[in-house]
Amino acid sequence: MNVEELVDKVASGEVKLHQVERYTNGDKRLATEVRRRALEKKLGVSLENIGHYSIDPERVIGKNIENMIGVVQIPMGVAGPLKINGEYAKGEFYIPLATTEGALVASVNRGCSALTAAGGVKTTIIDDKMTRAPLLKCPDARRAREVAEWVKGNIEYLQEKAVSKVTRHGKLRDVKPYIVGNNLYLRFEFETGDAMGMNMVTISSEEIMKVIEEHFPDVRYLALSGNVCVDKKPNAMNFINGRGKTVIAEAVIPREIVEKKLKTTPELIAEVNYRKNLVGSAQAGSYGFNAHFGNIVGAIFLATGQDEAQITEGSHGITLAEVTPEGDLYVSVTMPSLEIGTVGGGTRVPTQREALSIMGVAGGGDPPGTNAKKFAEIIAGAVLAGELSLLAAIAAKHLAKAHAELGR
């Protein structure tokens, strides 16, 4: 079958989208072209720009994408340099931001300038864990409690008998059980090194379920995820207990820098933050007591190959701003659930890996886990820059003007 015949058969539905590689002798680039041309023919549209890309389909099909037809391109800019005084990130960094929102990069850049002039951002990793919470159906609540107590007392045994069988990098460190009626939710906490770790903890959790069912024949494993993990949904669990990296970025900005670079005062920024981010968010029932964590987290996630659905939890967090006794501005961001990695998943895509290399965090760290923690500190610093700049723009009533000039 020649290419034109194959395009016709895919367009008619005689050959399914996922079957095309069978007819291209495994040539994934050609299969990508066939699917795109078939779609153009069937829908009567041009997909010329989607067909221009540098990514090699041979490297991503089957690992990062199925039924590939091309690539969507997002403009990427950089903000910085931003000075970070962290436990893992030390020095000045440029931050890659992939976005189509005009004014975002400029705003983060302004925040970086003010923070760096003030001496930089202090970052602190509070916790680091990836969770998965399988659901077990028990005969009754008392049996659920017995199972939970057994699991809590056998963490090392489960690591040896289950987790170590399927991964060299993951380590089961704890479990938090939740019982609702006869339902037992086991929120396992794992260390996952430089990987975000969802695949690792999912596979490990399934092996643990096999061990539990062997020990408790009257208990039935129903779901690998019982929605207490919590993954890719707004939730109080991650907001309070954390998931991924829990990180804080903070800085003290002298009054003269606030006035000169941000065109406002510490008092106005503190008041706007209190009335907007704290009171306003409480009124809205929001898990984001902040101005726009999601903007910066989203732009960095898209640039660096993170799981874009986890921008949801990345937008959780609290921004604080207060005037110090000396009249300067203290500002901080607390991010309880930053689910990121520097190996695996989308970080393998060449363009995303290059974006990670801009920050010096591409690939695994030495020792393992240090690159992902460094990356988390850089993200938190960038988020602080974005929060500071937006709060200042609102306080100075410059927000609409900036979007009119840069966003249209």
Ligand SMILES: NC(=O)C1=CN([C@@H]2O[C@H](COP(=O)(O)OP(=O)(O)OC[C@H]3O[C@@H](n4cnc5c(N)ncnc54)[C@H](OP(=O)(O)O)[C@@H]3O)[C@@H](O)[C@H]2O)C=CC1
Contents of the next structure:
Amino acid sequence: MNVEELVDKVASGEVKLHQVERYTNGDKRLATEVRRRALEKKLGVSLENIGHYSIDPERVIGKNIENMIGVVQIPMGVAGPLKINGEYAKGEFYIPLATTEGALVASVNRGCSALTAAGGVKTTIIDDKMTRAPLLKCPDARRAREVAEWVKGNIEYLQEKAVSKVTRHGKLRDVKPYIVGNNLYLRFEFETGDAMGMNMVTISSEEIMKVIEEHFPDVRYLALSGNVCVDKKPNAMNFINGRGKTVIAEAVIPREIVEKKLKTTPELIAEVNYRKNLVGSAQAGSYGFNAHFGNIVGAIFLATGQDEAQITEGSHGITLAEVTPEGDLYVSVTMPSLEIGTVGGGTRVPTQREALSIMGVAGGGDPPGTNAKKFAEIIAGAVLAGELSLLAAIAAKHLAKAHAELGR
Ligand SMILES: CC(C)(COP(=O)([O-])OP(=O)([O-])OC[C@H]1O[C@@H](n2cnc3c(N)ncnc32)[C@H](O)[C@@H]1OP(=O)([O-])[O-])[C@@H](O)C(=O)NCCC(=O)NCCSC(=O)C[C@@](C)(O)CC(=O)[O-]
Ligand SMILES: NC(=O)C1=CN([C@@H]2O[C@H](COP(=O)(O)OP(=O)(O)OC[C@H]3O[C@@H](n4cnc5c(N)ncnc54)[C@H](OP(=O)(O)O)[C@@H]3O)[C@@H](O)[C@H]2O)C=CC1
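Coords for the form predicted in complex with this ligand, given the form predicted on its own:
The next block holds the full complex; its first chain is the one shown before.
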């Protein structure tokens, strides 16, 4: 069948979208073009821009995407330099941000400028784990408790018998059981090196379930994810117990810098933060006791190939601002659930990998895990920059003007 015939057959539905590779001798670039052209024909639309890209379909189909028709492009800007005094990120960094929201990059850039002039951001990682919580249906709550106790006492055994079969970098380090009636949710905690880890921990958890079913034939493994993990949904669990990296970025900004660069005062920033981010968020029942973590996390996630659905949990967290006894401004962001990686998933897509390389965090670290931790510290620093600048703009009543000038 020639290409024109194939396009027609796909447009008519005779060949399904996911079957096209069968007719292109496995040529994925051609299959991508055929699907796009079939869609153009069927819908009477032009997808010319979606069809212009540098990413090789051979590298992403089958690992990152199915039914590929092309690529969507998001403008990418860069903010910085931002000085970070972290335990992993040390020095000045440029932060790639993919967004279509005018004024966002300018704002993060302004925050970077103020923070760097103030001596930089101090970052601290409090915890680091990826979780998966399978659901087991037990005869009753007492049996559920027995299973949970056995699992708690057999972490090393499960690592050896199940997890080590799946992954070299994934390590089962703990489990937190939750029991509801006869349901047992085993929230497994894993170290995942430089990977965000969801594939690693999901496949490992299934192996663990096999071992548990062998030991407890009266217990039925019902769902690999029991929603206590918690992945890709707003939730209190990750806010309180953490998931991915739990990281804090903080800085003290001298009053002169607040006045000169941010056009306001430490007192006004602290008051706006208290009344907006803390009281306002409490009134709204929000998990985001912050101004716009989601903006910065989202733009970095899109630029660097992170799982975009996990921007949800990345947007959780608390911003603090207070005036120091010396009259300067202390600011911090506490991010309980930053689920990120520098290997695996979308990080291997060439454009995204280049974006990671801007920060010196593409690929695995030496030792493993250090690159992802460095990346987490850089994100937290950038989030602090964004929070600081937006809070200042709101305090100075510059928000509407900024977006009128840069966003329309
Ligand atoms: C727009 C600014 C930065 C102007 O701020 P400014 O202080 O008037 O600007 P400036 O010209 O005096 O320059 C100060 C610094 O800003 C940066 N800067 C300034 N202009 C640019 C530019 N064009 N491109 C790149 N960087 C720029 C630059 O770093 C510069 O310092 P330097 O490096 O020169 O020493 C400021 O008004 C601002 O930050 N506004 C806030 C905008 C913002 O944060 N938007 C985020 C999205 S809002 C949203 O989506 C969430 C929301 C609001 O709904 C959440 C909520 O409910 O709170
Ligand atoms: N399965 C699911 O339920 C879900 C999957 N996802 C998706 O999962 C993907 C991410 O899964 P993830 O497990 O992070 O990625 P991968 O599945 O790509 O696993 C990471 C791979 O990198 C290897 N690796 C090499 N060097 C390192 C290093 N330094 N540190 C860690 N691993 C290293 C690992 O080897 P080895 O394993 O031998 O150590 C492993 O093969 C994303 O595409 C995401 O969208 C998201 C949510 C749910």
